[in-house]
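Consider the single chain below, provided in C-alpha cells and representing the form predicted on its own.
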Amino acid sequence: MGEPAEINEIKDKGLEIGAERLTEDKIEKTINSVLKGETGARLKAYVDTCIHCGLCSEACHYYLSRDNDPHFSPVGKVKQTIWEMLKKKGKVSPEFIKKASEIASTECNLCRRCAMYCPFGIDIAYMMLIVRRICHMLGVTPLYIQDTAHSHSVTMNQMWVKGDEWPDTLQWQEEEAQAEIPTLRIPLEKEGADVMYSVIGPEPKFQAQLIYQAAVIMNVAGIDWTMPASSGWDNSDMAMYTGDNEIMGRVKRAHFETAARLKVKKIVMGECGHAFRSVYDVGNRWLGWRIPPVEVVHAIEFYHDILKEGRIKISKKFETPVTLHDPCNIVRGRGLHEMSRYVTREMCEELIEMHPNREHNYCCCAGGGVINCGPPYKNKRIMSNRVKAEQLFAAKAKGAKVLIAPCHNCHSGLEDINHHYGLGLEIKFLMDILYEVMDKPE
C-alpha cells in the first residue's frame, strides 16, 4: 500500500484571507463571547476533568495513521486549540486562529470514538465544534466547505440545485423506473402520506439512480409515501460542521416544516450519517426541540422493517462476499449496528466482518465535514486513514470483495482510500444490493 506525498503547507483562501482581516481585539472579544454566551457547565466539566492521560490517543485514526504523532491525538488537538484559548483568555493571534481552524476542520472527523476510550467520557468532538464555531464567527473557515454552507443558505440544499431542477430530476427518475414498473409513480406533495422520503443534495446532482432505486423499493413494498416538490427535500447540513448554527437551524426548520405541511407520519432518510445526525440530534436541539417534531427514521431502520415484515422478498441472495462499514453517526450515534447486520445477512450469502467493528469501527475519515473541505486536504485525509486501509486489506484477505458503506460521506471517503491504497474492493450502498436482489414484478 503506497503513501501519498504530504503537503507540508496547504494554501486555503478561506483561512488565509479570513485571518488577514482579523485583529487581536476582535479575536479576544469573539472567543470570550462564544465561551461565555454559548457554553456552560458541559465545557467546564470536560476541561476541569481531563487529566491529560492520553488514553484517547489509541482511539484516533489520525494518531494511529500518523505513527503515533501526539499532535494528531485527540487531547493534542484540544491542547493546540481550545485549551490555549481558555488559558490565554482569548488573547491569541490571527495565525493561531488560522491553525486552529485547520486542526478542528480537517484533522478531526468528530467521530466520537475517542469518547469511548476516555475514562471520563469527555466529548472532544463537542470541543472541536466549539473551535469551529469560534472560527466561523471570525470568518476563518476552509473555503470549500464554506461554499457548501453558502449553498445551504441560498438554495436550502448543499449542491446549488435550483428550484426547477429538483422536480425535473424526480420526473426523469420516475420515467426511467416506469420502463421497469409501468405503474410506478414518485408521488409529489401528497398530503397525509405515511412517509416523506428525503435525500441529500448529491443524489439529484450526481447519483440520481439512488432515487430511482428508492422509488422501486417503495413501490414494491407498498409504502404510502411522498417527496416534496420544493425546498425542504435536502436533509444534509454542512453548516452544522462549519459552526454556522444559524443556517443549520434554517435548513432543519425547513425540513421539518415541509414534513409538517405534508402531514406525514414520519421522515425516512436515505443512507447518510451526517444528515441523520443533523436532523434527529443537532438541528432540532438548536431550534429548541428536545426531540424531533416528526419521527425520523434512517434508511437502515426502514430496510430492517420492510424486510422483517415481509414487504420485500429476496429472490436470490447476493453471492459475492461482503464486508460492512459501520458509519459513526448511525452506529455510535444511533446504535444501528445490529440492524445493519440483519439487513446485510438477509440480502447477502456471506458477511466477513472487519475488525474492530460495530461501535469500535474506525471512521472513514471523510465525515464531520472533512471531505467537504475539498481537494486541498485530500492527501492529508488519505494519509490520516492508513489504519482504515489496513483494516479493509485484512477483510479482503479473508475473502471480502464488496464493501458496503451505508453513508454518502463514508462511501466517497472509502472510495478515495480504496483507489489510493489499491484495495480493489467494489463499494456499494445497502440500497444498491437490496434493489439488485429483491423480488420485483415481472
Contents of the next structure:
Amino acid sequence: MGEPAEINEIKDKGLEIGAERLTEDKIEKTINSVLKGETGARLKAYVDTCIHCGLCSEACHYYLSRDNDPHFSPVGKVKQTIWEMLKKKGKVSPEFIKKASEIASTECNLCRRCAMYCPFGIDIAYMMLIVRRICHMLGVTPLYIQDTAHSHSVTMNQMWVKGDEWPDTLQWQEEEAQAEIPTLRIPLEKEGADVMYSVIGPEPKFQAQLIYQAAVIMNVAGIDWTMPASSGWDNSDMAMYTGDNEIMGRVKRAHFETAARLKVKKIVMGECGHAFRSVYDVGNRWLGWRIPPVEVVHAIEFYHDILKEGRIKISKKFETPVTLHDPCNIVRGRGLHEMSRYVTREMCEELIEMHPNREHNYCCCAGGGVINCGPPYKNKRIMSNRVKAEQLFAAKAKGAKVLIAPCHNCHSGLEDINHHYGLGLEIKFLMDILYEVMDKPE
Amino acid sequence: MHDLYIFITGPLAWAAFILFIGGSLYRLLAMLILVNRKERFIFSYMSLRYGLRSILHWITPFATVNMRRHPVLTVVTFLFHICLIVTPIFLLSHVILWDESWNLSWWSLPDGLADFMTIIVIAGAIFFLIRRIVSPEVQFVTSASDYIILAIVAAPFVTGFLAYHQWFAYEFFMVLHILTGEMMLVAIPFTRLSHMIYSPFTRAYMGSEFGGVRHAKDW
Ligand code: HEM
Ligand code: HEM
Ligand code: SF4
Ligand code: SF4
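Compare with the form predicted on its own: the form predicted in complex with the partner chain:
The complete assembly is shown below, putting the previous chain first.
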C-alpha cells in the first residue's frame, strides 16, 4: 500500500527533542511510578481479561480507513504500547516512548467506539490516556498540543487570549449585535443569573461571530444569562488530552469556581464536544465530584429546551437538505443524539441520516486532541478517516448538501475531510442554522 | 496405574478444585480490595440497573451490533461456551463420580448428546485456532500464550472424547483426561481464562458508565 511519505516520516520536535533527553533509567522509573501510583484494578482487569480476539478492530475508523492494518486496531495499539511496557516492566527505549506517544496521541481519538464493540467493554481510550500520561511525565508530547497545554497553564485558556482581549471581544461582539438588536446585551459578571455561558478559547480568537449569534439567541429567548469577565470563561481543555491532569484540574476548578462566584444555576456550553467531556465527565472526577458541582448543559440540550418551551420561534425552516454528525463526546458521552435530531427537525425541512449514526457514528478523527497535535499529523489524520468520507459521500448521494457538526473539533476535522476528499458539503453548527431561521425582533 | 489413578482422582483432584475455587475467589477479592484502595470512585458509578442491562445485552446472541457483524463467530462462540460449561457439569460419568465420592447427584445429559456437545467444543477450539492464524487483526495480537490457553481448554474435551469411545489406550487417555481437566480448572483463575471471573465486572462497569453517566447504549 503506497502511503504518502508524510505519513511515515512525521517529524515532531516535541517528540524528537523530548526523546533525546530520556535515559532508560528515567523511563523505567516513570512508567512504574505511573502504573503503580495511578492505576489499579481497572487496568489490571482490562489487561488480564482481554482475550486477544480482535473483535474491537472494526470499531475503529483508523483500522477501517487504513485497509484493516492491524497496527491501527484498538487492541493493536494497546499491544504496541501498554502491553509492552507491562511485559518489560518499564524497561523500554526512548525510541519506544516516542512511538508510543505518537500512537496514543495521534492514532486514537479516545472516541470510545471500541468500548461498544469489545465483548468485555474494555476501555481502550482509558489505556491510551495512561500512555499519554506516561509520555507527559517523560516530556514526550507532540509539540502543538503541548503548546496549548502551556497556554492553559499560563492564561487558563487554550489560545493565549490575554486578560483584556476577552472582555474586549465580548464588547466588540455586543456592539456588532446591537446593530441588529439595539437592546441586546452580553451581561458580564452578573451575579445570580440563571445561566453562565462558556465557550472554548478558539471562539474569541477566530470565531467571534459565534459569540454574536449566541448573544442574539440568548436575548431573543429571554434567558437570564451572563458571561464571566475573568479567566475561567474557557471550558476547553487540552491538558486533559496531554495527560497533564494537574493542569486539567486547575483549569476545571477555575471554570467551576467562576460559576460558583457568579452564583449561577447552570453552565450552558457552546457547541464543543471535548470541552463538554472535560467539564461533565473528566475534570469533575479529578476534582472529586461524582457529577459536576454545577449543572452543565450542552448547547444541543439548551437549543432543545428553548425550542420545546417555545422561547424561540422558527420563522422559515432551513430548506437545503442536511445530514447530521453525532460527535462522540456528546453522543457516546452524553446521549444527546435524540435532542440534536429534535433540534434539527424543528429547524430544517429535511434531515438525511448518515449511516452508521447515533452511538455508532464514526468519529471525525480530529477529537481526543489529535487535531491539536497540529500540521505534522494533518495528512495522517485525513488518510486515517477515509471511512468518514465514504459515509458522508453516501449521505450526499441521498441528497444532503449541508453537514451539521455540533462540535468544534468535529467541525474542523470534517472540514479537512470535506476538502481533501472533495465532498463539496457545507459544514455548519446547529447555531448557524438556528440563528438563520429563528424569529428575530424587527 | 491404579495408584496413579487414586492419586489423580484423590489428592490431585482436591488440589485442583481448591485452586480453582480458592483462586477464583482470591482473584475476585483481590480485585475488589484493589478497587477499594485505589479506585474507590468505581463503586459510586456502579449501577445495578445499567450493569445488568449491559450484561444482558452481551449474553444474548445477536443482541449487539458487533455480534450481528460477525454472525458465524457469534454462533460458534455461544455454542462453544454453552457446551464448554454445561457438558462437564451434567456429564453422566462426572455425575456418577460426584455421587460415588459425595453422595451428590443431579440430572445428567444423555451420553449421545454429551458426546455431540464435546465435539462442538473441540470444533469451536479449532475454529478459534484457525481464526487466530488467518485473521491478520487477531494474529497481530497473538502470542504463544494464546495457543497454550486454547490447548488447555481443548485438551480435556479431546481426551475425554477419546476415553469415552475407548477406541484405544483407554487407561492412558483416562489419566490424561483427568490431568488435563484439572489443569484447565487451575488455569481459569490464573490465566486470561479469568475472563470468566472478570467479564461480568468489566461489562457492568462499562454499562454503568454508558447508562448512568453518558445516557447512551453500549452495545
Ligand atoms: C477432576 C477431574 C475429572 C475427572 C475425574 C473426570 C472424569 C471423567 C470420566 C470418568 C469421564 C468418562 C469417560 C468414559 O466414559 O469412560 C469423563 C468424560 C468427559 N469429561 Fe471429564 N473428568 C474430569 C474433569 C473434566 C473437565 C474439567 C472437563 C471439561 C471442562 C471434562 C470434560 C469431559 C468431557 C467433555 C467428557 C466426555 C466426552 C464425551 O462423552 O465425548 N472433564 N471425565
Ligand atoms: C462464563 C463466562 C464467560 C464469558 C462471558 C466468556 C466470554 C468470552 C468472550 C466474549 C470471548 C471472546 C470472543 C469470542 O471469541 O467469541 C471468549 C473467548 C474464549 N473463551 Fe470465554 N467466556 C466465559 C467463560 C469461559 C470459560 C470458563 C472458558 C474456559 C475455561 C472460556 C474459554 C474461552 C476461550 C478458549 C476463548 C477463545 C479465545 C480465542 O479466540 O482464542 N471462556 N469468551
Ligand atoms: S480512535 Fe476510538 S475506536 Fe479507535 S482505538 Fe481510539 S477510542 Fe477506540
Ligand atoms: S475486543 Fe476486547 S477482548 Fe477482544 S481484543 Fe479487543 S479489547 Fe481485547
